[in-house]
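First comes one chain, alone, set out as structure tokens in the form predicted on its own.
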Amino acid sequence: MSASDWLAQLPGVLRDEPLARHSQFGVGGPADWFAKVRDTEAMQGVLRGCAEHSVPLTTIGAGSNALILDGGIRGLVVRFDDSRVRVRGDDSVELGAGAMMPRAALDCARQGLAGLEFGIGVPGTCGASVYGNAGAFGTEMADVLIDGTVVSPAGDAQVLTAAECGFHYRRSRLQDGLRGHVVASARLRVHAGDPAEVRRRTDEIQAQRKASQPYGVRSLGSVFKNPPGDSAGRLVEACGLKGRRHGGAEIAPKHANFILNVAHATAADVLELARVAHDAVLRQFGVDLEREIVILGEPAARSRVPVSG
């Protein structure tokens, strides 16, 4: 079988998707190929498939901290649908990859189950938050993660404990080490409490980030990392640059560290906005801001080789 009849085969499948569609920042070009994968099961015959047939695989989340370029992307990309949460007695919590983790800090929040609440602010997956190690007002995934089913490139799964991901500043192996790994599900430590005080803390956070960032509007999140001491949305306000606009992309206004959508940007708005506020730091101030966002794919300007067998 060549690797476009495999393709064609796959639950679901869609040719040629706009990766626009399955993004919450609403940019980004087509996918060669586009499926949605419920279960570990199914995502470890997707990696198999894919070893297999030498397909590029790239796998998505909610696309809220990930820029898609505007060439799309090669290959087949595969978003890990199985958004369960599973409550394992009042020690634990099993999200599937596909959880967003908002819903899962204000379920914990329902049943009394505190430890999640930093969740309301990260606007993305479980998958994706461990990938990144993602964390708002103080905690991260690195405090509340017990271990995580991942699946390598051969289709094995596999448990990883928090000390095996290597988790650092808005990092994990899954970067590096383990490239090429998809996060299936994973156990976060959580402890018994008051319904109230949980969701009142939840609502706390919430009010934190409606106050201090972006809200209702489509937002990468953060654009960069922050450097130690000090923060970069302030480095870039002390720029000048809050409200820059290029194209359809803006430096938000509330929060500089933010990129907007506001007028069907494209994603090389996005990184020219960018280049402009790293620029600015670096020659402004002599530091070396590091991307945060997640850049996948390929420029419009690329010629496409699409996948054929």
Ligand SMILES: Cc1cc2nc3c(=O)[nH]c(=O)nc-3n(C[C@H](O)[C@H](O)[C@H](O)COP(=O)(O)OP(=O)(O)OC[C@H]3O[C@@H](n4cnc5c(N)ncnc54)[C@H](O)[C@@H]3O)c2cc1C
Given for the second form:
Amino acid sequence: MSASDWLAQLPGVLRDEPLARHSQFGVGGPADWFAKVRDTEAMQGVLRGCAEHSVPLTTIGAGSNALILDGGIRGLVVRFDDSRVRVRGDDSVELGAGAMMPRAALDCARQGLAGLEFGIGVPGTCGASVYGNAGAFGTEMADVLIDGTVVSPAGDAQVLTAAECGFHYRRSRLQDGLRGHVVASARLRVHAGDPAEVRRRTDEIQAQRKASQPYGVRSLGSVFKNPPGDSAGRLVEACGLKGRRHGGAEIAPKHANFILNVAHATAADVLELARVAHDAVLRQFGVDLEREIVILGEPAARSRVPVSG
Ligand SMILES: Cc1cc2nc3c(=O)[nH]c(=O)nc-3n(C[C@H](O)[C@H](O)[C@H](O)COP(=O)(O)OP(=O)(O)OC[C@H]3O[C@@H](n4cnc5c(N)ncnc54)[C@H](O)[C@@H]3O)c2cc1C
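If the structure you just shared is the form predicted on its own, then what does the corresponding form predicted in complex with this ligand look like?
Okay, now the whole complex, with that chain kicking things off.
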């Protein structure tokens, strides 16, 4: 069977699918092929098929951290559809990789399970949050992950402990040594608490987030990682860049480390603003900010892609 024949028979597969439709940020060119994958077994089949037919595979989550470039993504793009949140006794919950972290936080709060309150501040999927060691308000995935099931590029499922994930600030081995592995599910540590108290802490984090970050608008979260002992937002703000616009993108007036899609922004608009902020901070403070957002795909033909971070 040819690669195209194999791709065409995947359940629900779409051709030339605009990825802006599948990203919270609302930006991104087309995937050659796009499919939602329902469970670990199906993901194993997809990875085996990609290996056999030499099809490049990209996994996306909710698109709350990944900037998909305007030329789109070649090969097959998948989104893991398993969004189950299963409580396992009173000391762990198991999340499908497609489960949204805020929903997991609220489900746990409802059942008086403490430990995942920070998830209310991470508007992405569990799988991507393991990949990027997402965290908020003092807790990150590294603190709560017991283990996770990942599928290798050869299609084999294996369980990784938190130590084996090699977590650092917004990093895991899935970004380098285990590149190409797809997170299928994760077991997270929780503990029994008073439901009203867990809900109070969850609401408090949500309120702090709404007070300090742009809310209800399209963004990718923090564009740059915080440099040691400082905040990227403070540095970009000190360069006078709050509210700076390029095309349909804007450096958030509320928090200078967020870039908003305010008017049908292109990925090139966002990259240009990120470059302006990066270069201004380097010039003014000598700090070489490292990008936190992930860039996927390729630029539109003839567009210039500045490199920053
Ligand atoms: C308003 C706002 C606030 C935010 N606040 C925070 C915050 O406080 N802390 C924080 O850490 N982040 C924050 N973020 C960023 C974002 O929510 C997290 O990085 C989240 O973990 C990304 O999830 P996603 O599903 O949207 O991933 P995507 O953006 O879709 O993908 C991110 C990366 O993960 C990879 N990936 C996706 N799924 C899988 C999988 N199953 N297996 C392996 N790799 C996978 C993708 O290939 C990509 O490289 C914020 C974002 C927004 C918009």
